[in-house]
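Consider the single chain below, provided in structure tokens and representing the form predicted alone.
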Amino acid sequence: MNFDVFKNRVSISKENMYREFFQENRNRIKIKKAPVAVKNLIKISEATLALSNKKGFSAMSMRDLSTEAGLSVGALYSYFSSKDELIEMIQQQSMRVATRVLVDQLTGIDDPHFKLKQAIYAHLYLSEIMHTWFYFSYMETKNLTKKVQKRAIELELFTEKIFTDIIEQGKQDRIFRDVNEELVAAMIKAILQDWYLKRWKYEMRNVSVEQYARFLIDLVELYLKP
């Protein structure tokens, strides 16, 4: 699957993400004009991710965020009451989008061989589009509240289970050999994570996300081949 085709197909919009968030939380958010609120929520989210990936969420102060987002500290508190609420806001929306895209990309595919390829492509390409969030989510798990930590772990296990179920089905259909599907799924997930955690390494070697996806697919298919 071509990366540009995937981007056009999923059409992930920050405006849509935070418009949805605003609608669900409009009783808590003090700004009542949707266009203004959505615009500022995007600014806050992007500034938080940029600062967190640069210096860490714990070290980020509200003054830092105010400067980066171009909003006063008072304006920031119109959207959230604490840093814990801010990080939950970002995680909540991003996890929702990631889950929805992964499920949508696999719906209607029955063949385990093709479904496995599609799952790898979808996960890698999604992490490329949402790179700052994927990196932030992995690196900042220790700083999340217990509630948000639980959701992050659930997403991790959810994506692993996608691969586990596909491999199990492939074994039943005798397309894949008999393997420990949970262990294979965990290893696939680890290699997928290496792309967005150490992307600099692959950029240095001129490896594109499409090349990385094809390599991982070849590697997994070779291992699973009967």
Second form
Protein chains: 2
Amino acid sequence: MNFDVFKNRVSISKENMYREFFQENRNRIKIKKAPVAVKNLIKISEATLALSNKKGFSAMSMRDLSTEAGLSVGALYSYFSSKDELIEMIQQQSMRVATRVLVDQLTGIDDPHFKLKQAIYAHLYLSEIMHTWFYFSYMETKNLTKKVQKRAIELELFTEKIFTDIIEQGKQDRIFRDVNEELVAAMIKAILQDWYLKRWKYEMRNVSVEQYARFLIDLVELYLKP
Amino acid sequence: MNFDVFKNRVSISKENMYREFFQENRNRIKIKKAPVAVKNLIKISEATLALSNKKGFSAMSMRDLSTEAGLSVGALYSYFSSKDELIEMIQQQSMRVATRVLVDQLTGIDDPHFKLKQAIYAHLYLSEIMHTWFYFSYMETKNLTKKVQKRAIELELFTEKIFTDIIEQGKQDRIFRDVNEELVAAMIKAILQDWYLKRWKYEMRNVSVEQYARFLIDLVELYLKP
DNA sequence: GTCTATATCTGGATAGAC
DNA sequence: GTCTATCCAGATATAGAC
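Next, report the structure of the form predicted together with another copy of the chain; the form predicted alone has already been given.
Next comes the full complex, and the chain you just saw is listed first.
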């Protein structure tokens, strides 16, 4: 599966993404007109992601954010009631979309070889589309409230378990050899994450996301071959 | 090579580490008596690492640090002249020790198989000993000054190149097959880093550092086998 | 060398005009 | 719904006693 095919399949348009963001946080957001709210949530979130990913969320001041988003500080507080709430909303939206897309892309697939491949593609392509969100989540998780931290850890383990289960299945079907599936799954996750954590490196070397996916799939298939 | 053997070989005692820290920053540090300075640098650095790794360096206030280190705020400023200088000193010390140990452990080794193994052991064991430093470096790099950020990237590329070179050598000697050594080296780095970035996970599952090293070595050797 | 007290400023957050 | 002006808590950093 190449990247463009995936993009069409999941159709995570900016508008859809932020419409959902708005719907999910309707109660907290003071602005009631959807078109206005969505338009500004885009500006606010993108500014937050840009500034945080550059120098860290807690180093980003509300004045910084106000300038970058093109909204006054006062207006910002119509969309969230504290910096903590803002970081939490962004984190949650990122986790919501990620979970849904991954589950969607894999339901109905049974063959472990194929499912493994699809899982790797889905993770990588998704992280490519949502790069700033994923990077933000990874780097800022430790700054979140305990409750949200816990959910982030659950997501890490949930996505890892997708791989553990596939490998387990493949072992039972005797198409994969007997390996420590937890270590293999952890290894896959680490490599998937490196793609969005060290994007500068892969960009510098002109490694495409398809090439990276291909490499990882080959590696894992080779390791699992009986 | 097991972990204990490594620990003895490199002998990074806390005292040595911080004596060097003091020597390297003599000009900036107002306190002149080595024993006093070293004792307090230990307290300051360990407190900084603990607090930063928990909630981020920029979220750590000087009052927090003062409490955790058991020194007054005024006293802290005898050891550095600003928060930025503190983060920079810590980062530099971490990079200095890491570079030296890795180079030391590998000079004189020629056989690519053996060198590859040793490089993996050295990286992992070192990150185990200096866990808090490595975690700090990874997470805080983007908050450093441009100059220090550049050096951190250089170190990433330098340590990666250790692996690229080994693989290159092995390919020439026809003991490794023809692979994209940049991708393999990047993959190794990602897995090495995951060990200290997700320690909670490996601890939870009782994975020992030796076991993790063994896994990674097997994976790479299998992938490189002609 | 270390402390307490304090100067100074920046940050998050809000009130109220428009 | 958005802006400007402002409050004040808490931040970094320093001065000066001990």
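Definition used throughout: the rigid core is the maximal C-alpha set that superposes within 1.5 Å between two forms. Note that the coordinates shown come from a computational prediction; the quantities given were computed from them, not determined experimentally. Positions refer to the first chain, counted from 1.
- The two forms, fitted on the rigid core, differ between these two forms by 2 Å or more at the CA of Q23.
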